[in-house]
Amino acid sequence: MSFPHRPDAPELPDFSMLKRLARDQLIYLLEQLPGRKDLFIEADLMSPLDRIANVSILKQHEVDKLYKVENRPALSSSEQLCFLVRPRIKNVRYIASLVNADKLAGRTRKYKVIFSPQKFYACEMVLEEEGIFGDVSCDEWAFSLLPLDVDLLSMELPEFFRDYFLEGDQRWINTVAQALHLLSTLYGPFPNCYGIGRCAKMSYELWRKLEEEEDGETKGRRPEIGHIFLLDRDVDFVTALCSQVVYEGLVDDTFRIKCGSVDFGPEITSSDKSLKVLLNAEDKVFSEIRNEHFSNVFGFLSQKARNLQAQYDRRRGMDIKQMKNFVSQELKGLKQEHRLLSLHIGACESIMKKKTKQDFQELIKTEHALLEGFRVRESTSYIEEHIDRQVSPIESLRLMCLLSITENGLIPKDYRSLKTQYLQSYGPEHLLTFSNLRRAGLLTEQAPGDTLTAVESRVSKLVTDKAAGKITDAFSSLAKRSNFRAISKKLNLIPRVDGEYDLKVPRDMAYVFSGAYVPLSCRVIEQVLERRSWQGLDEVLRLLNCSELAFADVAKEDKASSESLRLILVVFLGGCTFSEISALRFLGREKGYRFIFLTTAVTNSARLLEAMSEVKA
C-alpha cells in the first residue's frame, strides 16, 4: 500500500546540521548589536525563521519585542532596532522612512539591517540615496537551505520563478551557487553532475568557480551524495500545470502547504480553532499516505483506524502490571496517532467536498485528453464554459496554458476568442497577465502557417546555432515554443495500458497522474541516470530547445562508495511540485536509488500562475 523504502536503500545524510549552522549564524549577527533590541521581521521570513529559531531562542539573545515589517510607522520604544528582511528595494525604503522619521524627531537609535539570504548592491545604493548609509549597519544572513523533511531542502525563494523566468533577473543564481557550495563543503564533492536549462548551466558554472577559488576544501573527502541533477522549471511546465492527485499534492492544492506545515481550519480539527500541523516523515500517518494516489487513501485510513481500535481494546483483559506498562509505554503514542488520524480523515473529507463541488472528474478527464492530444475541440469548449461560468480566474488560465503548451501554441482564432472571453469574464485588468504568459512561453499563439514540424525545423536551426543565447527578441517567443507532442512520443510519456491502470499497485511514475502521464522532468532524470550522460538524447534536447544547455560532468574513476552512488540530489530551479517528488520517490524505490530534493520553493499550478499574474489576489 504505502511506499516503504527498500531494505537496501542507502542512508540519507543528516541535514539537521544546516539548521544548526543557520541558527548559530543568526545568533552571532544578533549579538553584534549587544543589549536589548526589537526585531522587525519580514512576513516572508517568519515561517522559515520559526523552523530555525523560535521566539524563546530569540529572547535568550536579548530580543525584546518582535514586529512584522509593515508599511506603517514603528511603535517600538527600544533604543536598538534590528531588521531581518529580504533584499528588496521596498524594504530598504521602509527602513529609510523609519530612520529619517527618527532624525526629524531628534531621536538617536542604533539600526542594524540583516539581509537574507544575501545583500544586494542595489539595496546599499538606496540607503545611500536616502542619506542613511552611515546610520545603519548592514549584514547578510546566508540562510538559503531549509530542511523541510529528511529528503527535502527548500531555499524558500518563491520569487525566484518570476524574477528569472519572466523578468530575466539573474541575481538569485549566486544564491543557488552558494547553496550548492555549502552542500559540497558539508557533505563532500559530487562526483557526477548533470543539468538541463540556461539557469542550471549558469548556476553550475558559477558554483564550479566558487569551488576552484576555495580549492582544497573538499579534496580527498569521500562523497556522501554520488549524483547531482540541476533542472530548470521551464524545461517542463506541463507537469507543474496538471492537477495533483497524490495525497500530499492535493493537500497543497487545497490548503496550501507553507514552509512544510499546513493550517487546518475548524471544519477539519472538529473544534472552534485552526491548527498548524507539520507535515513530514515524523508524522507516522502522513508518511504512509503522502505519496499515495488519493483513491487509495480512505481505504488505508479506515484500516489504520481499525488497527488502532484493536490496540486500544487490548487493555480490557490486562492485569495491573500489564496496564501500568501499557499506560507508560504505549498509550501516549496511540493517542498521538489517533489525533493525527482524525486530522487526515478530516482533511480527506474536506478535499472530497471541494472536489465534488468543482466536478473534479470532468476536469481530470479534460486534462488527460489535452495530454494525449484527443478531443481538442471538446476540451476547448470545456475551457470556454469554465471561463463563462467564472469558476476561478487562475484555474481557467491554467487550462488555457495546458492547451497552449500541449498544442504547441493556440491557433490565432482560438487564442483571440479565449482571451476575449477571459477578459470579459474576469476583467480587463488581466490583460498584462496575458503578455507575461506569452513572454514566458506558457500561453502562446501560433504564427499563421505554423505546424508542428515547421516550428521544429526552425527551432532546431536556431538552437544549434552557437549564438543561441543571443537570439533576438523577435525569435525568443518562437524558441520558447513547446514541442510537447513530439517529446511525449519520444520519451513515451503517455503509457499505453491494456484495460484499467491499477493505482493500488503502480507500475510506473504515471500513477501520480492516475496513469495518464509520466512527468517529463522525472522521465528526463531517469533517462540520464540510466545512461550516465546525455548520449542518445540529442533529439529530445533539440525538441526541448536545450541542445546547448545540457551538460554532464562524470567522474572518470569513482572514489564514491556504492552506497553514495545510489544517492541523487535533484535541484529544481523555479520550483518543484509534490507530484514530481512522489514520482521520483517511486522511481528510487523501483531502482534502488534514494532521491534528495533541493528546490527554490515548493510550487503548484496556482502558485506558478499567481507569480505570472499582474492582478494580485
The other form holds:
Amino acid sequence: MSFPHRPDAPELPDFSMLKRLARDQLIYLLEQLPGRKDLFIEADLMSPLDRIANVSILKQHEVDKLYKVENRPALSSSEQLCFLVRPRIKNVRYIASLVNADKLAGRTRKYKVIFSPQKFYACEMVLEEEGIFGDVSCDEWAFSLLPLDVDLLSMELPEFFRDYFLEGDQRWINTVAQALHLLSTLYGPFPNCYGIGRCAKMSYELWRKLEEEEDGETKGRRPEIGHIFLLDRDVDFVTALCSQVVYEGLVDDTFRIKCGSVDFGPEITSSDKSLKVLLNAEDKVFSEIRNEHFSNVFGFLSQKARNLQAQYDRRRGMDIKQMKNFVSQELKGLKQEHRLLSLHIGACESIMKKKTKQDFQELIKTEHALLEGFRVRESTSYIEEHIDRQVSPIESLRLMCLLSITENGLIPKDYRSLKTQYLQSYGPEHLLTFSNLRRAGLLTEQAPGDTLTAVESRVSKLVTDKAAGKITDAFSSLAKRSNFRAISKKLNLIPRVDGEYDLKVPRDMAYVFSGAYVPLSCRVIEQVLERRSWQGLDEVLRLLNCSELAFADVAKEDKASSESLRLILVVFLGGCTFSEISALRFLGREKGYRFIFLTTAVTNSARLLEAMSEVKA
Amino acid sequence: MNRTKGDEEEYWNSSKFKAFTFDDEDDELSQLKESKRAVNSLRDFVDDDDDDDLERVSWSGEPVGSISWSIKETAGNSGSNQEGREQLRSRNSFSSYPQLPKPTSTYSLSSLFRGRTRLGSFQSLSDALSDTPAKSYAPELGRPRGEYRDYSSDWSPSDTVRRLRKGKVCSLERFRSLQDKLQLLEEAVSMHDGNVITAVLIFLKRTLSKEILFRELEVRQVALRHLIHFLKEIGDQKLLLDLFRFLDRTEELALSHYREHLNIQDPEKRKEFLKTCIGLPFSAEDSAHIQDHYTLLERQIIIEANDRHLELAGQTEIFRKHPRKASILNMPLVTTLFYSCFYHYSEAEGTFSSPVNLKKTFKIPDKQYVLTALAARAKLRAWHDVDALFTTKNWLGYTKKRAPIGFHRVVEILHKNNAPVQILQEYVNLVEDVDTKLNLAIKFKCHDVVIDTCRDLKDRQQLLAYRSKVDKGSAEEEKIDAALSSSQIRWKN
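Next block: the form predicted in complex with its partner chain, after the form predicted on its own:
Time for the whole complex; same chain goes first.
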C-alpha cells in the first residue's frame, strides 16, 4: 500500500522552527502593549493562530478576553484593545468605528492593531481619513509561513488568487518575497531556481533584490534545499478544475480541509457530536491512504480493520501477566488506531453516499472526455442538463470552465446559450461572475468569424499605437489562448497505455486522475527538473504564453550536497491542490527526490470558482 | 443525454483505465460496510472515558481549536450566543485547560530576537543562525524616534520606493512636478510591490487632477489595474465610474453600476435601481439579461404580495397544505418557475403567476420547462399532471407519449420524488433503448419490466440471475418461474 521512500531519499528540514518564530514574534508584539488587554481576532486568522499558539500562551501575556472581529459593537470593557487582523479596508473601518464611538462617548483607551502578515498603505490611509491615525498604534506580524505538515507550508492567503489573477493587484508579491527570504535565511540559499509565470518572475526578482540588500546573510551557508520552483496558478487552471479522486483531495472536495484540519460531522463520528480532526503525517492511518486513489482505500481500510481485530483477539487466552503487559503497552496504541480507522471508514462511507447521489461516475466520464477532447458535443449537453436541473452552481461553472479551457474558448452559440441558461437557473446577478471569469481567462468565447490569430496580429499592431492602449486590455483575454490540446499532446498528458491502468500500482502521475491525465503543472516541473533548464521546451512555453516568463538560474558548480540537491521546494502562487501534492510526492518516490510545498493557500475547484463569484452569501 | 451503452463501452475501452463505479451494490462498499461492522464491534471494548483524545492530538502536541473555542466562550458570556453557551457547557472552561509547559518566559522576549541565544530550548534556532551575524527577527517597530527623522531628506525616487517597500514612513510631498511623480510611479511599478504602487497612487490621486491622473494611467496598465482595484476596495464608486468613462470602457462601466444592486435590500428600491440599469451600454446580449432581471423582480414582487396575502387568509388549500418555506423575491427564474408550477399550475395564461405566462415572457426553452414542471408536479405527487405533461395527440386523435428530455431522465426525477412503482414502471417502459430500460428497471426494482424485457430479449441467464433478487414466494418469482418454464420462448442462452 503506502509506498516507502527510497532509502536514499533526503530528510526533510525541520519546519517547526517557523511556528516557534511566529509565536515568539506574536508574544513580542503583545508585550509591546503591557498590561491587561482584550484581543480581537479576525475569523480567517483564528485557525492559523490555533496552530501555533493557544489560550494559555495568550493569557500569560495578559490577554484577558478574546473576541472575533465582526461587524457589531464591541462589548469589551477593557482599557486596552488589541486587534489582530488581515490588512483589509473593511477591518480598518470596523476598528475606526469602535475608536470613534469611544471618542464620542468621551472614553479613552489604548488601541493596537497588528496587521498580519503586513500592513498596507491603503489601510493607513483609511486610519488617517477616519481621524484616528495616531490614536491607534500599528504593528506587523510577519506570520506568512504556516507548516501544515512535514512537507507543506501554507501562507494561508486564499485572497491571493483573486487579488492577483482577477484584479491584477500585486500587493502580495512582497509578502511572497519576504517569505522566501526568511526560508533562505533559515535553511540556506537555494542554488538552483526555476520559475514560470508573470507573478513567479516578479516575486523572484523582488526576492533577489531583498537578498542583495541584506547581502552576506546567507553567504557561506550550506544549502539545505537544492532547488526552488515557482509556478503561477494560471499556467495550469485545468488541473485545479478537475474533480479530485485521491483520498486527501476527495476529503478536501467533500468536507473542506481548513488549515490542515477537517470537521467530521456526527454521521461520520458515529456519535452525537462533530469532531475536529487534524489530517497530517502524524495520523498513522491517514498518512497511509492520503495519496491513494479512492478505489484503493476501501481495501486498505478493511485489511487494517482485520489486523486490528486480530490484535485485539490475542488477548483471549492471555494470562494475567500478559494481559497486564497488553493493557499497559499496546492498548493505547490500538485504541488510537481504532479511533482513526473508524473515522476514516466513516468518511469514506459518507463520500460514497454523496458521490453516488450526484452521479459521480457520469461526471468523471464527462471530465475525462473534455480532457481528451472526445465527444465535445455530448459533454456540452451534459453541462447544459446540469444547469437546467440546478445542480450546484459551482459544479456547473467548473464544467463550463473546463470546457472553455480545453477547447480554447466556447463557440459563441454555446457560450450564449449556456450563459443564458446559467443565469436563469442560478440568478441573473451571475452576469458579474461571467465577466470576472472572462477577465481571468477561465471562461471565454471564441472570436466569431475571424480566426483568432488574425485578431491577435491586428491587436498587436494596434498595441504599438499608444492611443489604442485601451483596446489591448479588452482583447487581452482573447490574446491569451489556452492551447490546452496542443500542450497536452506536446507533454503527453493523456497517457496512452495498453490494457487497463492499474490504480493499485501507479505507473505515472496520472494515477491521481484515475490514469486519465497527468497534471500539467506537475509535468512541467518534472521536465524542467530533469533538464535543469527550459531547454527544448520552447514550444511548450510559447503555447503556455510564457515565452518571456520562464526563468532558470542554475548554479555553475554544485556546492550543494547531493542530498540537498534532491530536495525541491515548489512554490505555487495562487494555490495548489492536494492532487498536485500527491502527484509530486509520487514523482519524488520514483526519482528519489523529496518535494516541499509552499502555497499561498491550499485550493480546489470550488474555492477557485467561489473566489471568482460576485455573489456573496 | 442519450448516451447508448455502445458508446459507453467504446469510451471505456478507448480510455483504457478502469471504470470506477459508485454503485450501491458495489463490492467495495459492502467490503467497507463489513469493515465498519468489524470496527464497531470492537467499540464496546475500546470505548471508555477518554473521548477527547482525538481533539487533543496535534502535530506539535498542542490542543487544537482552543482559541476559537474561547472566542465562542466570550460570545457566550455576553449573552448573545446560544451556541457559544452550549459549547461552554460541553467543554471545560478554559481555565481548566491542560496547562502547557510555560513558554520560555523566564527571560526577556526581545532578547530572543537577536538570533543568538544560549538557551537550550532554542537550540535549533540558534543552530540555524550560528554562522550568520546576529540578526533581529523582531518586527520593525519600537525603533528609536531618530529613524523617522529622514522625513525631510532628499531621497531619490528609487530610494523612496525602497523605503516604502520596507514599510518605513516616507514623505512623498517633495515630488511635485508631474515628471517627478511619474518617475516615482515607474520606480514603484518596476519594483513589483503592489502595496507601494498603491501608496504612490494614493499620493497621485490626491495631488493630480483626475483628468491628468487618468490620462497618465491609461498608458500604464499595471498602475491602472491597481488604481481600479483600490477604488473598488475603498468603495469610491463615483471616481471608478469616471475612470471607466474616461477610458471608454463602457461595458465595465455598465457592469460596475449594475453591481451596486447587490447592496440594495429593499425589493422596491432594488427594482427601481435595476430600471436605471436597462439603458446602460451593456453588450446586446447582456442588455437582454438586465431587462429580464428587472422584469423578473417586478413579477416576483407582485406574486409575493399576492401569495403572502393568500397564505395569511388561510383559504387556499395548497398554501395550507404546503406552507411556503421562503419568499420568492430575488430567486432565480427557474426557481420562480418551479414555485409557479407548484402553487399556480392551473392558472390561466393571463395571470402573472401562471407557469405558461412565465414561459412565454422569458422564452424558457421547452426542455427546461418540462423538467421544472415535472419536478414540481412530482413533488406534489400529482401523477395526473405528470401524465398530461408528456401526452400529445396526433391529428387522428391518438395519444402518444413524448418527452423532450428523454424518458430515462423522467424516470430518475420521478424516483427522486418517491413515485410509486406502478408510475415508475409506466415511464420505464417508455424508454426506447432496451439496455437503458433494463438497467433502470433493475435499479428501481420495476420487476415486471425486468421480467418482460428479459423475456423479449430471450435472455434466460439474466432472468435466472434476477430470480435470486426477488422475494421468495412473491408474485414476481412466480412470474419468472412461469416464463422460465414456458415452452413458447426460444431462449438465446
